[in-house]
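There is one chain below, alone, in structure tokens, taken in the form predicted alone.
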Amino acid sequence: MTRPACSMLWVALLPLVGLIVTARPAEAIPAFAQQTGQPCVSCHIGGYGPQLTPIGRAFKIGGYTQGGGEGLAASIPLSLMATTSFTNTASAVPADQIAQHYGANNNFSLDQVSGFIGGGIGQHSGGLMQFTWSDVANTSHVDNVDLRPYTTVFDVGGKELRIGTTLNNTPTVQDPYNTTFAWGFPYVLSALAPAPAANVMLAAGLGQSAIGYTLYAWYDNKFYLEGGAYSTLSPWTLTRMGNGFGIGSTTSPAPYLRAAYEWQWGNSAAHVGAMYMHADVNPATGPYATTDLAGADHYTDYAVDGSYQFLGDGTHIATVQAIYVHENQNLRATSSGSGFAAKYNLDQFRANVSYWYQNTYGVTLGWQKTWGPANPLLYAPGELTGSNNSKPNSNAFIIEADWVPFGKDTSLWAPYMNLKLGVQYTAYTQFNGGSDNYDGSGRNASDNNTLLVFAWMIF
């Protein structure tokens, strides 16, 4: 098989990988509550997150170093999480696309079991590391990593300036705002339902396949600025960590910039922000292989985001979050010898609105839209996961209802016992470029409408 053909085959298989690496909670762990002596709802909306309050953002930007807890438990930085679910799609998955050990539809699954190490080491260092096993894929891997090697505070003109460093494995996993992708809504996804093929680099291109070094500054609890770069790990390292290449391997450090400004008044908070990332990559030809025979592909993402939170006295809580990303693609390597053009673009918009009553009962409405011109290099026809017209267009509406019986400071065995029960429905009006026969094999976008019933536990 030629290099371009092999590369295009691997790109076509990427959505299949997405079917088994989609469930991705959560940032809130009981170890943090024990360390700080604060209930989970001080830092998180909806019982135990991962959506952060202003206090939660300060804890994260502060390097997970805040103390205040007492007793032996306050010094044990360990937590355990599990998610299990039932998945129903409007139409069954084709027989040759069924995940091993599961049926074509109506599946119960143990989506993931995760162990966490998280907390502060003294006043200047801290971090969070997640290790995950999935029953769907029957694999284990190093999941989200956000380490803060050093952070400190200066007085500048009577205002606090916090400076810090991060070492992380996924762009936006270190970000304090839940508009971004690593901790963005939906916080729980089905590991078995089909997912759209197209995604921007910031959302999925280098996730858990790279190491990022960034420096950040936070002035007066308002202005946040971060900059750094990401480089993909070697195939040897990725194999041992249980992760694979996303869009490819970086040929040089990929710059990452983030800026945000936050307002806090009364019982409300809001922010506006922007992000930039550029990566030159040798395209992936397999989970642990890339090629440089035809040079590199180039991806550049520009994003703007914003949010609003009304926290009140904890009885009624409302939030709004949105992010828009424009991506320029120069697929010079992937297009080599194919006869197709190299330059394309991709746009994505995500927004959600949520309401919580006493951090116990919640409802969230979400909208996700991805669009762009036909791109035969990345999106080819194929049963279930392909695009018959080579377009990336997908449009989804999500509604989720949650109940948190355990997860507040007054809950039984708090903060050790945390449980969220949820019902989520995703409706597609477009999927991989079309509404009807989107894959060229007769499947419609609405056939992928998904009902997900889940239980999310953290101890």
Contents of the next structure:
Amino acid sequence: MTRPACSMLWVALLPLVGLIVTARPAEAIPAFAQQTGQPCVSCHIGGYGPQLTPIGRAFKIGGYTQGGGEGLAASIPLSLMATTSFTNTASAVPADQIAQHYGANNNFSLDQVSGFIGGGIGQHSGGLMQFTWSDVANTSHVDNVDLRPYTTVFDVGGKELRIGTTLNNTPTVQDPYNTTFAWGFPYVLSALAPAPAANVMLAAGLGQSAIGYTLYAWYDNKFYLEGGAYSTLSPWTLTRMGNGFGIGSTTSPAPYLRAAYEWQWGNSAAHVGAMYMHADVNPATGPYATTDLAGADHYTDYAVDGSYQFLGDGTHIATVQAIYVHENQNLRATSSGSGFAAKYNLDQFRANVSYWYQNTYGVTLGWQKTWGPANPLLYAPGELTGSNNSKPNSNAFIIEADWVPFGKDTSLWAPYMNLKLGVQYTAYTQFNGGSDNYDGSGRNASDNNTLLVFAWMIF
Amino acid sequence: MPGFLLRAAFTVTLLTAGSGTAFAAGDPAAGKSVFQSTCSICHSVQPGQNKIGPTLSGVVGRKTGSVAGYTYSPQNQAANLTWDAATLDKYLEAPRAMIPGTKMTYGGLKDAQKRADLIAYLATLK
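I've shown you the form predicted alone. Could you give me the structure of the form predicted together with its partner chain?
Every chain and every other molecule in the complex is listed next, the one we just looked at coming first.
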């Protein structure tokens, strides 16, 4: 068999061959398209989730309640998603770090299969729940959950004021802007490729291990204000949901605040926003265990973000998104008895620009930089995943090209299925604190440069 | 007969009897709930309040593309129609069929009775 034919066969077999791992969740669920009678492009940039348009934000803030679809499919709130991919890293991972069932490099995987329940129940309640099966460890887990128990609209001097509540399992999963983390770029990741160790709490500290209640207000489709708190779930519950602790278990509810202001003019939209979160946690000692022997660690995050979207008439679309987070860490518990200082900080900047032609062909350029002082409590030398100088510093440039052949109102099988085919390349100039020999075992940051080719389907 | 069955039978009778030319009598109260569930994400009924789409306050009787301060698509702007029961009925059934290139992505309301109710409600917005 010739080589091209061979790879064609692979592509054709990908959805069937149950290999493994990676990836991030996705949205744009066809159940929503059916409920609203709208094509994916109404609510999503590039006709595929999760990046939202102003209509998508209105739908989400509106509690996923908007109707408009007709027929039986409009009332079936179920969708199914699958991601398959091919991952190549510049250098193979060391032999003792290879994921089970995989080769050291050039792996095909069935990254995730997710089921979604999403939609509105009447005009005041709705939500989205995602359950994911990943072949990594052949496990299923409760993925993103964003429920809106109640939302309603008041008329305040001729302007609309929407008030709502959320019940969710990950800070920022309920946020209307894709500058934030749960639904931020890159929307697909390779789980087989090494990823930088350091991340801010808002991005990864409590995700899927907590339950958050928030109250929000949206005034005149412009001003968004939200406040609430997160508490981690018990090890018993987490075991059953298939999600482990992140930074630890909260000793008191962790406050979460979000404010944003959006302008819409002509065919453009822009926003600026800010976030705050603070958590007191007993540090994690394992996926389902934490310790209170030395008290609590304290994390405080401050973030500012902004975005611009040019939507035009749908022929040319351009977007810009950026977020900066500063985190103060007081690791009293983790540092106790170690002889190391307790106080550190961590900074992260993420930005991306995208261009889409006819909501079908897209290219996105992303930049992610994380930095801070050496932190021997959290980062130690270690082959592949460690840091030789204990610094959290990483710097990555990401380029992604996508093709979304469906998702338009005139598309084949609309609104029942959608597909995204993409190629993503991530280049690291710094990884876990260094460029050359970052791990102390001779690996360079650029050895982790990753090529990901993926097919992402949703029904 | 339960209310909804009566109503369905009534609608069917109307539809067959009307054979597409006559407009079923609309119920503004029912139309308001259609509006809230289907149109309100993009349209306000308050004068001067543009959301993703232009305000629908006073839409019945006005010319296409005439809301000040709202950026229409060139196609909607140039449609040169007056919104009345007939044009709205045709438009709301399949917006893109009537105004190709419109940026209203909503696909259309196929149920004739719901359209009639909705138009009756829109007519109350002065």
